[in-house]
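The chain below stands alone, shown as structure tokens; this is the form predicted alone.
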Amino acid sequence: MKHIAVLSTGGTIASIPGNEGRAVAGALPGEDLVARTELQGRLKVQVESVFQKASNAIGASEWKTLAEKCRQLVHGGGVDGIVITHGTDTMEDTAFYLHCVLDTREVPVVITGSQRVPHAMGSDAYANLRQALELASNDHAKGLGILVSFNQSVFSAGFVRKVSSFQLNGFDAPGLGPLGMMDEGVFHLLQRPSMLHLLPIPEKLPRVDILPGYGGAHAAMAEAVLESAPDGVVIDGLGRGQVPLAWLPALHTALSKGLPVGICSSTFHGPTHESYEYPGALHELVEAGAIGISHLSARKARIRLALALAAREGDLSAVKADFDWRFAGA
């Protein structure tokens, strides 16, 4: 019988009815959820409630705690898989942090949650948890990085995004699709993800901010962020990695002072590329020292840039290599 550890963190999947008819996120213990999965006698499940929070309250310190607990479970032996229950709003952030720091070759790590509270009609809470437990117990889930199991689909944490605020098919990997699916307890693995190399778990995560690019953006927006002393900045760029023209003076000043700046694409799919020569194009900024970041959303790029800055101690060439997909999966 496989032994699965469940780390409960709260979220919609752990909600109870509130006094005014709305849900209180994170109040339902993980043991109550597991008891409704109907897997008794098929899996040995141990539950630990690590946090009881809505996912908007989960950030760097909680990611570190979860990563260290997962490592302790793996190194301690005795567990065949780990499931983390989590609110959906920041599930992709937590999943990607763990994806960057945890080795899953021996023990799969799966994250799940729900779009509907457990007490709602047609709730997906128990079905999603059951499928996550079954996935974590499957040997084919090893070595794929952190997996997000949701609505019978299995996604790589590297590419998954929340795509609906309410529908049960709340997650997708736009342009790429799921790695596979869960069907009647069987994991159908259809493709394997490319993965960037692992990074250390830092004692403290540097501050990295996101600047969202949009048409007509004012210079004051960039100046406010760049002049507030962040440790790094990720620009959610336009198209192939372009930025608003009004931001260029502040960006060039920041880059000349050595501020680490990553530029990704705000599109759902496709790499950045130095395709153009007009002002504000990616090529101009890369020439000034920025890092073009492909295949990661701004939220994911922010997390990886912070981890890389902590690991590389100011070596920007090494930080740039931490985003190099050419050797991914090698």
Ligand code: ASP
The other form holds:
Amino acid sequence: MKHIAVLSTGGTIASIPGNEGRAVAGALPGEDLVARTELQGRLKVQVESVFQKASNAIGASEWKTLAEKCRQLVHGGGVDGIVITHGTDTMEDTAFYLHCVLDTREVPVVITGSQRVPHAMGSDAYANLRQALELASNDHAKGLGILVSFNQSVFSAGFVRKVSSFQLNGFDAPGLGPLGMMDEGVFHLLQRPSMLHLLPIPEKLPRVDILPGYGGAHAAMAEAVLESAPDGVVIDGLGRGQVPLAWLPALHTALSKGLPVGICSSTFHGPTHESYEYPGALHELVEAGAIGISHLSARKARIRLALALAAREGDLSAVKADFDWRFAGA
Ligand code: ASP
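For comparison with the form predicted alone, would you give the structure of this protein in the form predicted in complex with this ligand?
Time for the whole complex; same chain goes first.
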């Protein structure tokens, strides 16, 4: 019989009714959740309630704890799969951190949560957890990186995003779709994800902030962030990686001082590219030292830039290489 470790961290999937009629996310222990998945003894499941938090309270120190726990479980042997239950609001951040640091070739790691509380009519809590357990016990889930299992769809943590604040199909990989699906306990694996190489788990994650680009952006916000001494910045750029005109003076000053700046695209899919020759276009900023980042949302790019900065100790060309996709067809 396959042996699955469940690490519960809180979120809606672990909610109980609050005194004022709303939900208290994270209050339900993992054991109670697993007890209702109706697995009928088909899997041996061990549960650890690692945190009982809403996911807006999960960040760098919790990511490190989870990554180290997963490594201990893998190195300790005897575990065939790992399931992490998590609030959906920051599930894509936790999943992507783990995706950057964990090798899943021996033991699959699957994250899930729910949009509806367990006590709601038609809750997805137990169905999502059950599908995640079934996926984590499937040998075809090995080596795909961290998987997000939700509403019978299976996504790569590299591309998944929360796309609905409330509906049961809350996650998608825009423009790419799921890797596969779960149906009656069967994992239908339809495509394998491209992945970036693994990075070490740092003792302390550097501070990387996100500057969201938009039409009419004022200089003041960029100045405030760039002058506040972050370790790095990710610009959620416009289209192919353009930056609001008003930000250029502060940005060039920061780049000239060696601040690591990554520029990704705020579009839902497609690479950044040095296509243009006008002020604020990606080429100008790459010439000044910025790194163009493709195929990662700003939230994911921020995590990878922080991990890369920790690993490369100031070597920006090595940091740049940490964003190199090596496609099979390249
Ligand atoms: N607010 C909740 C959280 O992220 C949402 C959820 O779990 O679905 O903790």
